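The chain below stands alone and is given as C-alpha cells, in the form predicted on its own.
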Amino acid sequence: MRWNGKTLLWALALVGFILLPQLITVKYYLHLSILALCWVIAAQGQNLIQGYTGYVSIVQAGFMGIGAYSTALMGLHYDLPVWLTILLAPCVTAVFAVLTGYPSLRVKGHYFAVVTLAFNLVIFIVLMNWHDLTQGEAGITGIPKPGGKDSWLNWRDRGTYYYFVLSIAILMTGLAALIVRSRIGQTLIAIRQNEDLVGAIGIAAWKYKLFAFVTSAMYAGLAGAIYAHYQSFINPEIFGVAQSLDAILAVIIGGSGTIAGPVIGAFFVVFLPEYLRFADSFRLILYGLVLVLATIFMPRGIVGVAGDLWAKVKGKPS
C-alpha cells in the first residue's frame, strides 16, 4: 500500500485515539473524550447534510433525543436487549427524519434552517412535557450498560467504554467517507454547488437531499443511543437548539466539507468550554468570541488552514 500524507495523518490519529487512555491521568478528561466521541458521530452525520449538501439543518440534537430516548424506553418497557435497542435507536429516528425531512426540504436556505429549529423545539417541548412517557425534566435514570452482568467486559469502567465509542466512530466515519466517494455523494456536492443545474439534467435532487438528511439523523440517533447508555440518566435539557448549534459549530470549525473537519470539531466544542472554566462568569461570552473569530477568520476551518500550510510547506524548494 502506498503511503501519502494524508494516510499516514490517519494512521498516526487512530494510534493517537488507541493511545490516549493510557495518557491521560485525569479521569475527567477520558470522559469528556467519551462525550466528544459521541459529538464526532453526530458532527459526521451532520456533515452529510450541511458540509456536503449545503443545507444547514438545526434539528440534530433534537434526533440525538429521539435516539436516546428510544433506546431507554424500549429497554426499560419492552426489556429487549441493549444491543438491539442501540440498533433500533437509528431506525426510530430515520422515520422521524422522513416525516420531518420530506416537507421540510421542499424550502431552501434559511428557509429550511428555520424549519429544522422549528422541529428542534417541538421535540424538546414534547421531552419535557411528556410526562407519562419521558419523565419530563426529572428525567429517565437506570439506563442499562452493555453487555449485561454476565460480560466479560466492565462497561462501567470508562476506558472500556472509550474504546466502544471509538469503534463505532471508526465506523460511522468510514462510512461517511464511503457514502461521499460514491455516486450519492457526489450528486450530494452538485447540489451544493448547483442545485437548479442538478435539476435541470434530469437528477430528482429532493430525494438526494432527503437520503443525506435521513441519513443525518440516523448518525444523530445512533450518537443519542450511545450518550444514553453511557451516563445512565437522561433529560431534555441536552437535546435542546444549543447542542444543534454546537453540532453545525463543530462541521464549521473543523472544516465543512471535509471527513476530518468533524472529528476535530467536535474535540474542540467538548474541551473548549472546559477550559474556559477559569472565567466562570465570562466563560460562555468568551467562548461565543472565540468561535465568532474562527468562523470569521478561519472559513474553512482548522482542516482548511492545515491543509493550506502543508501545501505551502510542500511548495517550498529544499
Given for the second form:
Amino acid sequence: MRWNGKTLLWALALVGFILLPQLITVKYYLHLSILALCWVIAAQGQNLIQGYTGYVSIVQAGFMGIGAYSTALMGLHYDLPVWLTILLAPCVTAVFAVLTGYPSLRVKGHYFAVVTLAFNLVIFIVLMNWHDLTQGEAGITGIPKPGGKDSWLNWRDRGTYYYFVLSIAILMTGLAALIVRSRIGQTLIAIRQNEDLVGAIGIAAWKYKLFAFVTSAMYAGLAGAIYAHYQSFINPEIFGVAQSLDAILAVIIGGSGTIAGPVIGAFFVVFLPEYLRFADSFRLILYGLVLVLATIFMPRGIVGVAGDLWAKVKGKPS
Amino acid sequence: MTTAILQVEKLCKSFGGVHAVRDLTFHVAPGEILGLIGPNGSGKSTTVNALAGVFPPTSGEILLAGGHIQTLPEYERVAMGLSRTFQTASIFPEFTVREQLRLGCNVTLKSHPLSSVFGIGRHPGEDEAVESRINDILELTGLAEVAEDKVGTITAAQQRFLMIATTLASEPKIVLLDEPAAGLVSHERKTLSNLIRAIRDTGVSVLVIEHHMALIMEVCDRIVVLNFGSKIAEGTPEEIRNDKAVIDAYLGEAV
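The structure above corresponds to the form predicted on its own; please provide the structure of the form predicted together with the partner chain.
Starting with the chain above, the whole complex follows.
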C-alpha cells in the first residue's frame, strides 16, 4: 500500500517535471530549473557518500569544476564532439576521486572530510591561477552546445536543454536507486551504522567507501559538464567550497539517505536564495538562518517530515 | 596428528612498553570448544583482537587450518573461515535481523557485488541458498520469531544471540566468542551454552573468552588460562579447577 503511494508520488513528480516548462511563465525560472536539475545530479552523488555511507565529503563543487573544465578544454583543444566530452568528464573526475579517496578512506573518522575540503581548495586555486590552461578568473567562453550546428533540435532553446538535463537527472536518480537497493547499497548503509562490524563480517569497507566516493564524484563531474555546456561559460567562482556546502545542505534539507531527498534539496538550494532577494543585503544572513533552523528542526529533511506527516494521516506510527 | 583449526605460536603483542601478550602458544582442534579465561588485564581481549586481525601481532604466528593468517586484514580472515563477536553489542540497528544476517552472508557469495546493481551476471540459485541458510541460522539461534524486526528494537539478549548468528552467516571454520554471556540472565546463559554446543555439532570449532566460570566449566572441552599476558595453565575443566596456579591467580577458593 505504502509502496503504491510512493510510486504514485514519483509518477506525479515525473509528470510535473515534464509539464514544468509549459507552466512557467517567467523565462528566468526555467533557467533556474535547469540549474536545479544539474544540482539534482550532483546532490544524488553527494547523497551516496554523505547520506548512505555516512562520510561527509566537502568537494562536490570542486568535482563539478573538474567535470566542467574537462569537457570544455577537451572540446576546445582536441575538437572532440560534445557528447563524447560530456561522457569523458566523469571519467576524468573519477581519476581525481581515486587519488584523493584512496589515502583518506583507508582510515575512519574525520580525515576524509578534512582531505576533501583541502582538495576543493586546491582545485579552486589551480583553476584560478593556472592561466595557460584555465584562463583564471576570466574563465572559458564559447563552450559549444550539444548537437552541433545542423542538429534537428534547437539546443539554444532553453526548453530543449531543460528536457535534456531532465532526462539525465532521471537516469542518474534511477541509477542511484538501483545502487542503493543492491548489495553494494546495503553495505554502504551498513558502513554508516557500524563500520567495525562491516569489517568483522568479512567485508573490505574501504573498497565500498571508495566506490561510493568515486561514484559520487562522477555524478558531480557529469553535473559540471552539463552545466558548462548549458551556460557556455565557466569560471572558478561557482566551484568553490561554499558551493560544496550547498551540495551538503541539499542532501540534509531534502532528506539524507533517501532517493527523493536530493531532488527536493537541489531545488531548495537553487530557488531559496532567489526568493530571499527581497531582503536585499540581509539575504545571506536570512539564508543562513533558514538553513540552521531547518537542520535543527528537521534533521531528517523534508522527506523525513513528509513521511512523518503521512504516517500521522494514515494513523500509523512512523 | 590432525591439523588444528587454529594454531597460535609464540604470539606476542606489546603496546609501547606494555607486554599485553607474551609467548602465547595454544591450538583449537577441529570440533573443539576451547575456553580462554583469565583475570581482567590478563590479555584475553588483546589475544582475540590479534587473532581476528584488528591489529597485527608484534611477533609470533597464527595459522588457520594450516595457513598463515597473521599478516592478513580482518576481512580476509573472515573469508578464510575465522569469525568473531564483540564484547559489547555490535549490530546494524536500522536493519532487520534478516538483513543483518544477509549482509553476513555476503562474504560467501561468488557473484560480483556489481552484478546486484543491474541484476545481470549472477550465479543461479545463490540467492535461494542464502535465504535457506539464513532460515537455518535463525532456527538454530532461536531468532526466527524476530527475523523481520529491526535489530535496534529487539532485546539486548536477542542482540547478543544475533551477534553469534551473524558470525555463522560467513560459513566459518571457527568462531571467536568474546564474552558472549555478558549481560545474560541465568536461563539465557543456559540457552547460550546449548547454542555453543549446537554450533560445535555443526562442525564449527569455538573459542570462548568468558568471565562467567560456570558457563566455561560446563561447555568447554579444554581451557587455557592467562595471567599477565602469559599462559599459566591448560587442560580440561576438571584439571583447571584443581590447578594450584589458577586458584591463586584467578579462581580463589575452588568453585
